[in-house]
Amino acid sequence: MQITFAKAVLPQDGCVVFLIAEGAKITGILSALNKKSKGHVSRAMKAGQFKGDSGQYIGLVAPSGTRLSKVILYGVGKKPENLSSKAFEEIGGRLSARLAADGVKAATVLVEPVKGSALTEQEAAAALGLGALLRSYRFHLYKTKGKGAFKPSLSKLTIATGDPAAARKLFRPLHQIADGVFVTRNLVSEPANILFPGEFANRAKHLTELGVKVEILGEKQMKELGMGALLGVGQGSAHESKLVTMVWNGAKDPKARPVAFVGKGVTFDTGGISIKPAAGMEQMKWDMGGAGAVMGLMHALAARKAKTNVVGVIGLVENMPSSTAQRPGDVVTSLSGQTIEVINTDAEGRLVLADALWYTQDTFKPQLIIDLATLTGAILVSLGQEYAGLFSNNDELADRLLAAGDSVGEKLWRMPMGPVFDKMINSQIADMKNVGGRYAGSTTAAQFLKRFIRNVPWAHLDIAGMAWSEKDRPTVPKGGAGYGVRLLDRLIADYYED
């Protein structure tokens, strides 16, 4: 969908939308329109009992005295001065979905002055545009005919405000971040027969067009390095495993220690020999959501020319059962030299991350490291699809992540860690085992990862409940959510840019 900005005047024709707060009176441009239409607007509001409640919607077709095709009144609930940037994003998302459902092809939304607010009128306009853009996303690549090929009609949304040039300037980096979100949503939505490790790695090469340095390691190189944990996961697949590094140097000092992000990229997870139940297994195409988020984040940071040094590392494997697959009871040697008894081959993501985390620290010497993974079903039991789990060895980093998540609506909840949980993954025959038993599954998985973290601030985000949305949300349509891109972009913007 195209988002444009224009001067706040009543359009001559087409569809126009007015945002109305609860209990607000008809003023400004809407008042002028009401007079022009000989009270059509006020009569419609009275007949429809329109009070400006949040989400309330009234459409007036071809109001008399004008050439407008439609006038829409949309309730925003609270007075504009009490609305946050996140609230305007949600208004934009809900409004664009409603317009699309009504068959509107193009519309103008009037954002009038926001008096007495910390949020400027232009900031509100830009946020509304971002919300509308994010909600407009559709993955229809494989639709060919019939109703399934239908795309929402809304193709252009013009946001009218007092200073469109200022709003346009604010919106530009938001659009670039949204593009990064769409990169992640596209990756998460792709079927596994299309997006296997090699194809995923090839798509990362497109980041070079934005100035990102991309390097791809194959199985031969990883074997020479000693990545036995990662390679063990993929050894049952016909598709070669890959490790991709993406480097963006945007800081004033190109040698400054980077912030590192590491993503789990299991392009399909059958569970291996410890095979999953058939029901719902098709969902495991998005078990690469962590890697998808890292790649989308690198796109967003490079597109908006973030003034910082960042590295993204993604371990790409396919976990399949075959005569060459890893077995329960096998012992593998990780890149760190630590040995791992594989109790359950369906606890494979932590094995991939173990080598990817160690390699990232060895190669790039980051100032901090954050990993993202659709790691455990246990985190859904704990937090549902409302929060991602946050585990960290550093309170300052954890607090910054929580604040960043709250500001963009990608929520985190900090989970416990400690020696009692760490003991649960001790093995009788190796340095550790890859599962800790029935209880505290998300925490023991995090404790496993912590054994591959050296003296560096680290956070693990278990996004198993957030990578895929089971329902339409204000700015996230059902499907691949793109979770993590905006959260981590905000973290970088707020704390780690020059």
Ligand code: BES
Contents of the next structure:
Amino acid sequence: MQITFAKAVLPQDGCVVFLIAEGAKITGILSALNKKSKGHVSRAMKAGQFKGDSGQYIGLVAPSGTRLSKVILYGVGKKPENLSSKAFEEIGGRLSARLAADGVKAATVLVEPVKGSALTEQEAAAALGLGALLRSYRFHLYKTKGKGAFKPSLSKLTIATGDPAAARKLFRPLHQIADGVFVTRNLVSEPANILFPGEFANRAKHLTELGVKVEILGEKQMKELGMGALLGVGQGSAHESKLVTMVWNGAKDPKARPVAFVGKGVTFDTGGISIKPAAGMEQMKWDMGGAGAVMGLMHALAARKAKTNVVGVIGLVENMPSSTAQRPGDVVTSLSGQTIEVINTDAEGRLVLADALWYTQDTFKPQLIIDLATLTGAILVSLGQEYAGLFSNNDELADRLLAAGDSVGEKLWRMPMGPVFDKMINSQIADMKNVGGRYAGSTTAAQFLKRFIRNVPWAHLDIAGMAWSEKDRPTVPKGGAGYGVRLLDRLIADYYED
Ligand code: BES
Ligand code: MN
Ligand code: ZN
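We have the form predicted alone; now please give the form predicted together with this ligand.
What follows is the entire complex, opening with the chain shown before.
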């Protein structure tokens, strides 16, 4: 969808939308239109009991006295002073979906009637544009018939505001962030026969066009390095495992210690020899959601030229059962030197991350490290599809992540860790085992990762409940959600840029 900004005047023709706050006052341009149409607007509001409730929608067709095709009154459900940027994003998302459902192809939205929030009108306009854009995403690469039906019918949204040039300028980085979210959604949506580790790595190479340095390690190199944990997971697959590093140096000091992001990239998780049940297994194509988020984030940061040094590292493997697959009971030696007894081959994400985390610390000496992974089904039991699980060894980092999540609407909930959980993964014959028993499954997984963290602030985000959305949300259509990109972009913008 094309988002443009224009001057706050009543358009001559076409479809125009007025956002109306709680209390539904007719002022400014809307009041002029009301006069022109001899009270059509006020009569319609009265007849339709329009109070400006959230999502309330009245469409006036071809009001007389004008050449407009449609005038839409759209309730935002809040007083202007209570509208945050998140609220404007959600309004933009909901409105664009409503317009699309109504068959509207192009519309102009006037922000003026809800002026008076803590944001400037331009900030509100830009946030509205971001929400609309994010909601308009579709993945229809494999539809060979009736393509049009899968595109949102709304193809152009013009946002009318006092200073369109200023709004355009604010929207630019938001658009770049949305592009990053779309990179992630595209990756997450791809089927696993198309997106295997090598193909994922190839797509990462495109980041070089934005100035990101991309390096790809294959199995031979990883074997020489000693990444026995990661390689064990991929050894049953016909596809070669890969480790991709992406480096963005945007800080004034190119040697400043980077912020590191590490992603689980299991392009398909059958469970391996500890095979998963058939029902729902197709969902395991998005078991690379952590890696997808890291790549989308690198896209966003590089595109908007973030003034910071960042590295992204993703471990890419396919977890398959075969005669070469690893067995339950196998012992592998990780890059850190620590040995792991693989009790359950379906607890594979932590094995991939163990080596990716160690490699990242060794190679880049980051100032802090954050990993994202669709790691446990247990986090869905705990937090459903509303919060990602946050595990951290550092309160300051955890609080910053919680704040960033709140402001962009990608919510996190901090989960407990501690020695009592750590001892649940002690093994009889190796340094540790890869599962901790029936209880506290998300925490024991996090404790496992912590054994591969040296003395550095670290956070682990378990996004198993967030990478895929089973329903439409205001700014996330059903499907690959792109969770994590906006959260971590905001974390960087608020705390780690020059
Ligand atoms: N990829 C899964 C976790 C998952 C489950 C992600 C549902 C998204 C939706 C992970 O590799 C896994 O299989 N975890 C096991 C761990 C268990 C064997 C200790 C799980 O959660 O059952
Ligand atoms: Mn698994
Ligand atoms: Zn998995």
